[in-house]
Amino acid sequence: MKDFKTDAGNIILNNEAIPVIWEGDVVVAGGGPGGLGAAIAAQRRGASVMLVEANAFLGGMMGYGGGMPLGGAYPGLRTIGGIAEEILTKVRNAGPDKADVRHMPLFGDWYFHDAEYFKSMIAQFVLDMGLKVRLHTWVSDVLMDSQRHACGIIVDSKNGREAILAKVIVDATGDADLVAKAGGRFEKGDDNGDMMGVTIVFNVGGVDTDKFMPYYTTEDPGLVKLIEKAKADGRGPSEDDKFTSIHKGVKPNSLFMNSVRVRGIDGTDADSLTRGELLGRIRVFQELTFLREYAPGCENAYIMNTGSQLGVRDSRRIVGEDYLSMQDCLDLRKRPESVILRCTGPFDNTTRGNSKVYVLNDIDMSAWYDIPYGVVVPKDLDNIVVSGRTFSCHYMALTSSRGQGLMMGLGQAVGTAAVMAARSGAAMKDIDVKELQRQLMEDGCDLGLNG
């Protein structure tokens, strides 16, 4: 959006006076793992920062995901360090609400945690550090003062339309919404535009886990036998749902269910998201009924909680200054000249398009590949940078590198780079990456540069 002018603290747009409510160095749009990492890092580096979030709480999937495990922060069997490790330590040491840390084959350490505790903890965290946060606020447009340069964003809330001005904009929306609005190029889905299935995570209580878990882990992994029996009775769950991601819950007598798969949902389209939300809620109770009727120990099962919104695995990915390919992941490619994050993980292609194939490749748990700085920098834009799963990569490379812990680490790198650009006036693509690496290591990040 370019056709505007400023006047007496307002943005004048289409003859409408939109009040400017904040002006500073860095605005971060989106309070999920990538946005939190970016906002915290930028503020600690001395910048003036504002974090804008559409939901009523911070954390993204860490908050609305029903306790979706915090994974991915230990490539090469060692921590990525920095803000991610700091937050994971708080979750790990939360007394009676502490995470249950489990070593998962192919995935490393996963923190099975209480999302309600996380929402409370992160609220206290940002209040203690004095981070300026605006919840219940949706970013609706980007203010462009040239073809490549943004000067701010337009937001909508109960207050009406407002403007926020900043030297650098971090797009942590999860779907590269701001890059798209600013005219940046992007890809979406696979070569056919198909994206992975979406999920509503939920927790089931009232389960005799001493009966269910031995049956599930040894006699009937994935509940294949029970599903066939239910189908024969005309009562089977959806063929798209995937029962290989059921885990013992963090609360007594409970199960964590990452099993709903709604196919063909576009996370950038409101009508499609609506369909996914409605079908997902229906699937939750279909699965509960299936468990009650067929699974040992689940006769008295009930829904403890559900994720407050869909978990979307992939949507837009920017066309960036650099690129992470599928082969880069397989080859464990190292880029010491540009690395901002160490990463590892198996490939995952669950319920994409018409496929029923779920891909998991063997990986070397003691190794990793590098995420280079250029993947977070849109090729067409000077002062907008992305944080989260929208970075420039192959769609299968994304499935290996989108863990929540990793996205906090990516956010720290993005927020630190944003401050460097805001202070120097340089375009994001032109910042000194060696200096960025130095600052990240000074702040406790392990980039693998010392072996």
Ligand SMILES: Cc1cc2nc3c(=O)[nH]c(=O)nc-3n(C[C@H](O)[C@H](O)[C@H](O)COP(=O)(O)OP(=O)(O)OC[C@H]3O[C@@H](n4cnc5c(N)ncnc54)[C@H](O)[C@@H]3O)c2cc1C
Second form
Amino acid sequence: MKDFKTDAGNIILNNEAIPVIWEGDVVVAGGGPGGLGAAIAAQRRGASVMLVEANAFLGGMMGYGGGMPLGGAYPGLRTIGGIAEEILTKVRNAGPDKADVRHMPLFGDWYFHDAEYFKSMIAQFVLDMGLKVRLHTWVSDVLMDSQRHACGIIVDSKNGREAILAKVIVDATGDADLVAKAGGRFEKGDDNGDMMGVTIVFNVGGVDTDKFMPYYTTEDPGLVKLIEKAKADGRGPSEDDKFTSIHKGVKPNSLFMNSVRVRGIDGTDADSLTRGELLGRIRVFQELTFLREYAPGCENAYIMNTGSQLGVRDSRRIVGEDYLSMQDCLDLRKRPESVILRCTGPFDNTTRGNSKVYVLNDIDMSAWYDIPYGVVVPKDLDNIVVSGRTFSCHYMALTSSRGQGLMMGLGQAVGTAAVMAARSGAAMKDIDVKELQRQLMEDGCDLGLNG
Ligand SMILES: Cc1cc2nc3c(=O)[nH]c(=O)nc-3n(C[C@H](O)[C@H](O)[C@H](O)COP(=O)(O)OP(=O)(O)OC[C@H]3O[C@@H](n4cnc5c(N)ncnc54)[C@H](O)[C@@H]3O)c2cc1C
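Could the form predicted in complex with the ligand be shown next, to go alongside the form predicted on its own?
Below is the entire complex, every chain and molecule, led by the chain shown above.
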């Protein structure tokens, strides 16, 4: 959006006076792992920062994902360090009914957690550090003062439309909403535009886990036999739902269910999201009914809670200054000149298009590949940068590198780079990456540069 004027603390847009409510160095749109990492890092590096989040709580998938295990933070069997490790340490020490760490052969250490605990912990965290946060606020547009340069954003909330001005804008919306608004190029989904299935996560209580878990892990992994039996009875869950990702919950007698899969949903389209939410909620109850009727130990099961919104695995990915290919991941490519994050993880193609494939490869957890700085910088824009799962990469590379722990690490690099750009006035693509690496290591990140 370019046709606006400034006048006495307002942005004048289409004859409407929109009050400017904040002006500073860095504004971060989206309070998921990518946005939190960026906002925390930028503020700690001395910048003035504002974090804007559409939801009523912080955490993104860490909060609305029903306790989706926090993963990815231990490539090469050692921590990525920094803010991610600081937050994971809090989760690790939270206590047995709030979180526990489990080593998953394919994924490394996963931090199962109670999402209610996470939302509360992160609320305390941002209050303690005095971070300026605005919840219940949707970022709806970008104020461009030239084709490549933005000077702020427009937000909508109970207060009406408001403007926020900043030197650098971090798009951590999970969908690159702001890059798209600003005219930056992006890709979406695979070569056909197909994205992975979406999931409403839920937790089931009232389960005799001593009965269910041995049955599930040894006798009938994926509940394949039970599903066949239910099908023969003309019942059972959707063909698309996946029962390979049921885990013992962090609460006693409970299960964590990452099993609903709704195909063909586009996370950047409200009608499509609506369809996903409605079908997803129906599936949650279908699955509960199936468990109650067929699964040993689940006779008295009930829904303890559901994720407050569905989880979108992938949508837009920017066309960036650099790129992470699938081959880069397979080759464990190192990029000492530009690394901002180390990464390991299997590929996953769950319910994308007509795909039946789930996890695609075993991965050597003792090794890693590097994520280079340029993947977060949109090619067409000077001072908008992405943090989170929208960075520039192949759609399969993303599935290996999008874990929530990792996205906090990526956020730390983005927030630190944003401060450098805000201070120097340089375009994001031109910041001194060696200096960025130095600052990240000074702040406890392990970039693998010292062996
Ligand atoms: C079903 C599912 C299973 C997964 N399994 C795992 C797993 O087991 N382990 C793991 O570590 N990772 C897992 N992931 C991946 C991980 O959750 C994501 O890659 C990660 O959360 C991406 O972080 P993000 O910050 O980019 O986006 P998000 O976590 O989606 O956060 C984006 C935030 O931006 C806000 N927002 C969006 N648009 C706007 C706007 N216009 N204005 C204001 N705010 C906005 C949203 O409300 C949200 O809070 C899974 C993801 C899904 C969907």
